[in-house]
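Encoded as structure tokens, the following chain is the form predicted on its own, with no partner shown.
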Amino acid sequence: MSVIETQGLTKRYGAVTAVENLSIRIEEGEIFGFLGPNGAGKSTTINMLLDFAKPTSGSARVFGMDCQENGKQIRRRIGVLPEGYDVYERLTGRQHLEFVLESKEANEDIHALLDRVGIAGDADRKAGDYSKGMKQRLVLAMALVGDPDLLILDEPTTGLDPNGAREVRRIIQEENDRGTTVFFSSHILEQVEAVCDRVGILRDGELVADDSIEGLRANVGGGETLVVEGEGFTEEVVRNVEAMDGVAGVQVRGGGSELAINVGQDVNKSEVLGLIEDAGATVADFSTEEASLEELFASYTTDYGGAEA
């Protein structure tokens, strides 16, 4: 059963297209990662799923219901952690949870919810005195009220330290283990890679990839990265390497001392190294590694290699 399904979903603001012809299908029990640079259309897509924004054309359905016709009914079954959320500064953490429990007609232990996100000891402090990370935890607790069938999380680890981000990942996995579908929108690639079954990548409002991490690696050159250490990695060197057949993308790393090159399985690595040296750079060492999600993301969101896949 599909929990989220869009067909040709499009949103325009005057001459600006925020989302273009988006068609995705997310099955029950999936953790779906929704990736894209800032301004790619991720939050606009979420707003249309929640009926906070009307599509210009196309359709969006959640739990088999049209989002624009059944928005209120759909939202009762969803827990949402939005990007750019606000808290009521004069209300305590406990009062925030009381409000959500009443609105969802739920009956849960407030202390247990706040304890689960690590702020039970601050339940009776005003939210205006919370740090950014504590506010993030509070809004996550609010999203968990009512045992939602779908969690929509927009940048859920923003403002959290590494331990806090790890706790959020644990909560996401626990919710998924009990059957909750998770729509996880983020630009923090490590968080997505750690928990998601499948990833969709949005660029300029268009879906340019929809696959598992392994599938994305296969589509951008066999999933292998040639890491070259040295110096003199100028823009000309990068352009020359990018132009080689079988090269899906090039990144300069380590303050300019490394090239990370996504290569296909049939690419002759010696030829790549020779081209780099012929262009005037110095090669000190090289190694190969499996392509990271960061490198895959770069390949799909820039104009070279697998970007149009």
The other form holds:
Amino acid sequence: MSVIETQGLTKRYGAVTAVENLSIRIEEGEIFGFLGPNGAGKSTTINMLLDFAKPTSGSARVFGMDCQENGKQIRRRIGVLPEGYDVYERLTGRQHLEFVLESKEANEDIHALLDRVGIAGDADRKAGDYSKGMKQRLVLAMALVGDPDLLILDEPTTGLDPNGAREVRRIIQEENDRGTTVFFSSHILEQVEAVCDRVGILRDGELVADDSIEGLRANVGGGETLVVEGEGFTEEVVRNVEAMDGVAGVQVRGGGSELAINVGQDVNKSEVLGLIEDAGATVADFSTEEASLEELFASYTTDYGGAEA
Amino acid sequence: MSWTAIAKKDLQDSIRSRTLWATIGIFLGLILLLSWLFTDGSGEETFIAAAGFTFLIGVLFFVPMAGLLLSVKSIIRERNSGTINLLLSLPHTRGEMILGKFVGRSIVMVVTVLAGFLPALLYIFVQVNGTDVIQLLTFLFALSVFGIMWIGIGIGLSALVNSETQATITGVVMFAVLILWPLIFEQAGIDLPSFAQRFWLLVIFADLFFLPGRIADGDFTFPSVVEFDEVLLEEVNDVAISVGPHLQMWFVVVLVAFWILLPIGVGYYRFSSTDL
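Can I have the other form now, the form predicted together with the partner chain, not the form predicted on its own?
Starting with the chain above, the whole complex follows.
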């Protein structure tokens, strides 16, 4: 049975479509990275899973139960780090966890929970005085209460320094090792790359990719960039190279002294270089780079690049 | 149970609120001052006469204001700030959230009433001869239930509105309308039937105040205060007092339930189907 399953899930706000016809399926034990730029519809999707927002059409199910009909039963078994939350300013970190423990009818050591996220020393301070990162850690600790079967984390690394982000990934990995399914949204591919088994990329409310990171790389023009140094990279040169089979995109960089070419794996590089010279440019040197994650992400979420490959 | 966790959390949160303590402090001072001004220390007044004027002001302004102040932003503020995202990520339904808030704020309301009025009541108790403890407790009981009705109205509004500004405005409007509507009808020359007058919150307060005494006397069919003209007339003519159940004093219990359940019900209906 799938842990999360949406079918044709759609959410419209007036004329604006936030999520369109989204069908995803997340299996037990997976770590699923839900990616997309800000405003792509990630949080709207999560809000429908949590019954914060009602779908315009389509369905969302968690543990096989309908998110609108059985919200309470579902939320008994999940831990959530929602977006756009705020903590209760006047309550301490400890009181926050007491509230969650009571709500989930769980019995756990508050100190151990806070220690796990690194804020045990601040348990008795008012959460309103916490920094953004500490609040994020507190809410993560709240999500871990009751050993949930599913963690839904909306941008969990926001507000954290690289060290904090790494700790969060470690906790996600630990929970997953204990059998917890993780649904993890982010607008930064690097954040999910290290831990995710599979990623879905959302763009303008639509799912444009659903694959492993390796699979995504393989899909985007072979995932390699041929960098050619030299001079005379005129528009005509660019046009000729772009017209070649297996070339997904061409960019002039370094003030005209560099040509970056997105190429497929089966492209003969010397043929490309030959074509450049035939068109009147001079090639001084060349090298290849693996497409960075940033470029990979950009190719799916912007019009530049070869996502349609 | 779900709502108990929310009520407890809400209490912990309210207790740390400076606004709450400031409200209690200001009204405590005000009511003590009024009590002192309106008792001449001769010891010849009755408790009701001495307490009456002082507490009329309290009943007209302090309790409704405090009740609305404590409740009208309770839900919309959680929506605005985003704390609701934490609360409703937990296994609570929106109905349980409203119930938990209502119970939590009602407890705060009762504490506020006791803290605000008890010292003044004790002062009058000492100053005025012939005050009995039952009357004092009845007064506190009526004030508390009256306060809880305003909490219900405030929570209902809070679940209904879309912003804190709307909450403030509708709160002020509701305060004025609920206190003044029978006077508006009267001024307009429209004669309200007795039963309609019973929905006036001030009449409900008066019925609540007299009810425990009637029940203690074993008189369950005694009419509501809206029928007091009739009662006097019938006493003069020495005939038995008889009105329908909806005009009997005990029926105030139903009216209290009405004023709590109607606003909360309307608020819940809207809140349960709205996107956060």
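It should be emphasised that the depicted structure is a prediction, and the values quoted were computed from it without experimental measurement. In this text, the rigid core denotes the largest set of C-alpha atoms whose superposition between the two forms falls within 1.5 Å. Residue numbers count along the first chain shown, from 1.
F184 shows a C-alpha shift below 2 Å between the two forms [criterion: core-superposed Cα displacement of 2 Å]. Positional change of S57 between the two forms stays under 2 Å at the C-alpha, relative to the superposed core. Superposition on the rigid core between the two forms places the CA atom of G280 2 Å or more away from its counterpart. On the core-superposed pair, the CA position of G232 changes by 9.9 Å between the two forms.
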